[in-house]
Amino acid sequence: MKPSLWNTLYKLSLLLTQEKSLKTSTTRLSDKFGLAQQTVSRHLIILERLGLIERHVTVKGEEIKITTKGLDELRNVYFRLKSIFEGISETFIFEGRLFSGIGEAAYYMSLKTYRDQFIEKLGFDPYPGTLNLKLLSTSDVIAKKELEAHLGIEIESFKDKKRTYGSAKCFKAKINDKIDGAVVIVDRSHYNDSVLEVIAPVYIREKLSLKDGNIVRVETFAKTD
């Protein structure tokens, strides 16, 4: 995203600091933001059409919105921005309860486009299928997002004569402190935020004696090298 439709996108969230949405008019926040109405009409329709506003028609203007989309786009940037000034978190603990997924996963891993890119930048060839686990507090769901600001190991995206197939990225981890493994977090994920997919060159279940309601522990790490 340009900097200049982030700048848009950072000032209205200053607007809606108490409001859960804004009332205004581009003339308006023309005026607030310094910039000509036809600029701010352009960025509010490129980021509508991005997923990051929502925008309703009103008899007194429009009402606008952040979506989630956006205020993650947001906490993506101040957590890069906390990482520059506090220093980067190294590790992550993260406790979660195990359940049972829809079984995608396998599929997606057992594609030789990813599971290539699995075994030479992990170093280990995964078990098909991920470890589901329910973030057991909202403090955990939060630093998932501070993670998932960092680079990550980068899963590249890619495509065949029928569909494209997704990017994401891992980050190494120890499960139960027995098992390496990886966390990964998928660009295109059915799953929300208070869920983390973990990997290993194991079934971790089996390995582990686990079944769904037990709660695992993931040391995660943040660093690459």
The other form holds:
Protein chains: 2
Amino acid sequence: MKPSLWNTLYKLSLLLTQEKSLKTSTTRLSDKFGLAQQTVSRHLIILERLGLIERHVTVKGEEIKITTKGLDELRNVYFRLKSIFEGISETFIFEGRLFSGIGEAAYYMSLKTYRDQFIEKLGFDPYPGTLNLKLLSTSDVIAKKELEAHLGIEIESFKDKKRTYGSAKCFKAKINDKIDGAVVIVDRSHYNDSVLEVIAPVYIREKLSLKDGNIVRVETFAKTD
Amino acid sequence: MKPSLWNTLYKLSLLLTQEKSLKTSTTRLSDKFGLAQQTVSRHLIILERLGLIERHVTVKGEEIKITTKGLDELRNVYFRLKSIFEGISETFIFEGRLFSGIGEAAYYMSLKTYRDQFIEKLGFDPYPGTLNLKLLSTSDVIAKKELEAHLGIEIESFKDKKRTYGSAKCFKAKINDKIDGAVVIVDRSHYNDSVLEVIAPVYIREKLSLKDGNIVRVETFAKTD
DNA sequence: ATTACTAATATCCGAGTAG
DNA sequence: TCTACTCGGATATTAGTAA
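Could you output the structure for the form predicted in complex with the DNA, given that the previous block was the form predicted on its own?
Full complex below, order starting with the chain above.
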């Protein structure tokens, strides 16, 4: 997302206050934003196409509302700035329903470059495969975004002859108050925001006698410095 | 400040974490920021000129530190986003040392357009003149910035044949726990951030028997919706 | 390696204006 | 009035290099 667009979204949010919609015109906004009417119009069109705002355009003006996706975009910056200015350690607690993935993670985790990094940076040799948890509440999904904004343990990307392997970020975690492991947030995951991927030095499913559908509790520890 | 520059400052802050300095190179940064090395170089030059960062450039790389001014720039956005996402009422308490201004404020406050707005929006006809308080601690200065990010009572700008008269933002306030008045934050004030300007329907100095140098306590109430 | 200049290119903005 | 199109000019970015 282009900085100038983000700026327009941000300034919109300052006028909208709370999830209410705003009835205004591009001319009035251009005045407030210090941009030309045409520029505001163009920005609004793009923001709408990106799904960040919703509009109801009439010949007399328009009504604008920031979508959940748009708010997420802003919240992400908010959380990152928060972790800078209120730089304190925080504990995040998640609850999710266990489900089976397609076993892809096991392949990636067995790659030497990744595995060596896990051992070096997390201090354990992870069991190949992740425990996938579907987060149950939106507050957990938002908390995950906040966690993501914190500094974690960085797993670096690398490439071989064929392709590039993406980066990831880990946070030490405790699973069901028993097992020490880590939450892995993959940069370009095929899962969406509502899925938490957990790794540990042991096979968690077996150790905790878990089956698909079980609720699992994960406590993570984020430090900001 | 241009959005693209703000973006670079913001991304820098994510790497710097806490007021530490960062030893890196424009190439490494260009990688992280998704910009060309030349663009990063140019941005850093401009940010430095604006006094938002400090650099120590060598032929082997450079060391970057975000200045107080730069952090303020980021904090401002942080506070505004905070008031959106944590939209709650807040009380701010300031303590400042009374000093005499040049009496300019009295002139402005006597202008009909301003005065009418004060009466309508604040509910009182202000004594012409402001009580100027020099804030004593940096935490108070930061609190003032946070207050500024909240929604206040807007006093609109206007123009006559000669010039434009700027806008301002007010927050209801209680002075020394006795007098009800308001804090006025003038958009382009000739005072800096460490000065708080207070108005009231009465002549505060007299009512509270205040003299230059006295410490005055101001409690303000900010609502976010 | 670096940083950062100059010049070419890509992108963005806003004046004019249609609908 | 309004939104939003086209298009020329402004601005920002990047490629090619020098130091």
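Think of the rigid core as the biggest set of C-alphas that the two forms share within 1.5 Å after superposition. Keep in mind that what you see is a predicted model, and the values were worked out from it rather than measured. Positions refer to the first chain, counted from 1.
Peer 1: Would the C-alpha of Ser25 be classed as shifted by 2 Å or more between the two forms after rigid-core alignment?
Peer 2: Yes; that C-alpha moves by at least 2 Å between the two forms.
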